[in-house]
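Presented as structure tokens, the chain that follows is alone, the form predicted on its own.
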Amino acid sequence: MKLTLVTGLTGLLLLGTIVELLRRRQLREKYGMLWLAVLVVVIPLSLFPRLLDNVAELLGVASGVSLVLFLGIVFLLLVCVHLSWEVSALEEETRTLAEDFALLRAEIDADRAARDELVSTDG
């Protein structure tokens, strides 16, 4: 009973934290919705642990704990793959922006050199 209560309260605390981070715009909506969806599943399962055992039995898994462990690992692997994909896209965007910035800087330097040349020949 204590573990059920602690798990349920932890889920509710995380729910409040996610909502607050979304409200303050410190967490993007797409990630917030993902975590809220996870909590919608986790909170009822934490409050009704027999339900987890029934789901595990329905899926042919030995125990609810094994099912949670497996699904947790799969979920975290998917999050890691997604974040790696996001980082790769950001690296490409950063590289493109750095190249554009370097080209603009070279253009500005060339314009300054031409202007300085023009001023020095007129003066």
Contents of the next structure:
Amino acid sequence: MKLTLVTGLTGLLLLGTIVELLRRRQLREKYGMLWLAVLVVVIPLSLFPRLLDNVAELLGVASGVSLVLFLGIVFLLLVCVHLSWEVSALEEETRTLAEDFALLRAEIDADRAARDELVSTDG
Amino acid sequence: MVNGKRTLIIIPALNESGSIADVVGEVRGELPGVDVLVVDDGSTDRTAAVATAAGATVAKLPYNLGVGGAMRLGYRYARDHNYDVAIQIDADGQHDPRYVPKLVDLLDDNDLVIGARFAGEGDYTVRGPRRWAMVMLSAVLSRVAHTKLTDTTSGFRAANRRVIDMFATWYPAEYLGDTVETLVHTARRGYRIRQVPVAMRKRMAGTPSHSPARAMIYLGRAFAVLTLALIRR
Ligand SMILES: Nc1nc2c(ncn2[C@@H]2O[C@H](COP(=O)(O)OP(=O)(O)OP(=O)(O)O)[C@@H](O)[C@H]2O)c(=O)[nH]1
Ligand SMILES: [Mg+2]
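What's the form predicted in complex with its partner chain like, now that we've got the form predicted on its own?
Below is the entire complex, every chain and molecule, led by the chain shown above.
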């Protein structure tokens, strides 16, 4: 009973945090939706840990709790992979930005040099 | 100038080299004295070059930011160059620039004016889940904005200075955020929104961004975005 209370409260706390972050626009929609979906699965499980026992039996896993642990680890791994993918995309984007910036600076410098040239030949 | 107001037409474009020249040409022909800004959102075709040749100012983004990202750039440009009115028009030729003076007229008493299909003019129709999504969005957003809105995802909108200032600093880049969320946000802050019936034409060239297969996903996302927009501050 005590355990259910602890896990249930943890789940609700997480839910509250995510909803609040979304409300304050600190979390992009796509990530917010992902975590909300996870919580929709996790909260009932935290209240009724035996919920998955049938599924576990079907898959040949000894208990629902180990199944949850297994699925949790797989899910976290997937999240890590996804984040690496996002970071790679971001790195590619900053690289493009840096190039654009350097090209712009080169153009401005060339313009300025040309103008200075004109001024010195005039004067 | 449209009705004595300095007006900027903002056209977000992604791979629209087939239609952008005609659209820019038509806008400049129908509305002499307006400025046209094409925001090229990382197109892989010749959109930027074609638009420049047609007489538009082109802002070229280094990579794709989506319609919302392109539009915030457009509104920033409008704010920094002191325009009275900024009008968003699609690059595919579906919006008829002859409606622009009508939109601008209504800005005297409103802050954001939307050119809406399904409001009497024209015969544009949509079916299936995409239609259900539109009906749901219209019903909810009409209540939030205290005005009848039948086409909440329309990309044909006119904004006055107050709204330009707001959109220049806040404009979501997320899918559907650029239409649905901006409406909720604008209405919540007490700005007046109005719609004007417009006839919608067939796109001139290129491919539409929505396929029928994605209609169901569209419905789900529309629901999610709307819920989120309503609980957000
Ligand atoms: N900046 C930018 N513009 C885009 C992007 N995707 C589409 N657009 C532009 O947004 C406008 C509307 O796109 P459409 O594909 O016609 O979408 P729609 O009008 O809602 O759908 P249809 O009824 O199928 O034409 C066009 O001017 C496109 O060029 C994008 O990723 N970035
Ligand atoms: Mg279109």
